[in-house]
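What follows is a single chain, given as structure tokens, in the form predicted on its own.
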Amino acid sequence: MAEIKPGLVVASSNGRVGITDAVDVLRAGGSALEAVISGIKLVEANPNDHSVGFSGLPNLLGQVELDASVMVGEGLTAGAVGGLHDYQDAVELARMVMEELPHSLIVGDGAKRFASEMGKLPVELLTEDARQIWQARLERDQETGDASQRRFAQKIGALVRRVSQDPEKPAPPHGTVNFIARDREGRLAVGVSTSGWAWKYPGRLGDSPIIGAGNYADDRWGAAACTGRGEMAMRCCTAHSVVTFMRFGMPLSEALTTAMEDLRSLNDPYASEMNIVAVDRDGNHSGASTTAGKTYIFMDESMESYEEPTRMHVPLVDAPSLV
């Protein structure tokens, strides 16, 4: 009879606030999914995270656009949904489409009419705070970024002196939440959400409602969820093939080292930081970064607090040859 694990959740750095919440969940006997949907909603809500839910930082138009997404590895099952407005709870949204609809991705107006549908009260996402970070880097990267940035930064300044009536807009900060349950029955789920790439062009999604790209979840493999440059992660299809890997029969940290690989052949000239968590069918867990240093988060139910290990580091270019 196969060992019963106690159950896990693994979380972007940024989900500390909502870790145990999520553990708290499993050791009630409710489902990895039910674990993730509510550690999640917590970051939604933290007006203290400028990358996720309430107080995201807006796009070009000063409209805070949320995407957010689920599945779970019984089935594959999955729901998402995309340039959500006016409404904190993406994540909770995301499962009511898994469940609710035959669809399993629903984008502006209709993700706004959805929610309305589903008893959703509407919330005011653009905090002061939030307003006030938006405005004040488009100056600061123009002189201070890398050259990328000062392309990005320029382009983008010269479509909101366009279409805008306010000339200053901020940097295009991008940052999201990730979290992965296994439950006491093995059974897994992934959620990611994110307000998305701050001051982004008005519609633009990444890679966190896609299914593939910003998550994947089979209970016979595994499950990935990633953050950073969300355009990277859909041309790779970056945490399915992490998921792809180990049914190949990779390792987690051979699996995680190939996908983070793969993003090297892409002609990108904004290519970024992309970072990925992951969990194999065994609950074995591991974090991979294209930054040094870069951590995630885990806690089980026999932890009374989470712990925070370094990510492997998997730069975005090739080491230089030494011969």
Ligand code: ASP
Contents of the next structure:
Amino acid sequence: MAEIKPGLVVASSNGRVGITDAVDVLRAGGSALEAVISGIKLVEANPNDHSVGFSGLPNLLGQVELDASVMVGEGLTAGAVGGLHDYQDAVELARMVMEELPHSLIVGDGAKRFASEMGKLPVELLTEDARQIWQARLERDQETGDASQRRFAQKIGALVRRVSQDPEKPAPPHGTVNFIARDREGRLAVGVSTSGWAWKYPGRLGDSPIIGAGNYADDRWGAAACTGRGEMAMRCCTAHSVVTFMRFGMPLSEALTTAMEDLRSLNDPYASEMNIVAVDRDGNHSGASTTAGKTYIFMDESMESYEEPTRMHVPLVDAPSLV
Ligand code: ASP
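Alternative state: the form predicted in complex with aspartic acid (ASP), after the form predicted on its own:
In what comes next, the whole complex appears, and the chain from above leads the way.
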């Protein structure tokens, strides 16, 4: 029997712009899913966040491609969109996939069509600010030159590696927002949204729209969500692993550490940062990162503002750190 606690919202630290609204949804009696969606929508609309939604950094061709997913811990229902062009509110569309279609993941042209059918209006997702960051990095990259004239498959690995190692770090090549909410009755929901890796190969999907990789929620055990190099979370089913380790009796912190340590077995020349936030079925929360000093945020219905604890540091000791 789940312990009764005030409604709780946990998020990656870029969720600051949305966490109070998300808690207010719980205070007003809204569901954990509604809380997650309301928090993430504000991050997606934030023009200063170049890793999520509107104003996200684009792929190699200069096109913004959005990925998002939601999962509800009661009944394991889930929905996701991937490679979405020209429409905002990816996380809301993920919810609509879950509720309106007999499917869990819609990508590319299908996701665009679905957004239009759901009454969304197209928007220019690429802001001038984001375009300039994208352009400046490509211009500095002599080998890649005019990306549209090159064979991307030959160039993308080298470019991703150079961007990750760039000492000037003009903008992080990656970023995502995670929200997990637990209502007073102990019902869990998780949402993830991203514009994916900047300068990515067109059509690339990361972990964010993949249920079990970038997010997972099961009311019986807990919920988890990831940011960082999606290819790592996809290969280790990282979010699902955290929940499964709790299912088999590990406390939250051990489940997180074990899932992070699994990443060390990956043979990945592009291995870089991975971060997880998680909530157990009783509303305990924690975060982990391969990078020291990373934080996450949380706020419950009894708090006036969020707190920002440091995540546990679990380095990728067996893999080269490129970020
Ligand atoms: N996980 C995201 C992706 O791989 C990006 C990130 O969080 O850094 O698309």
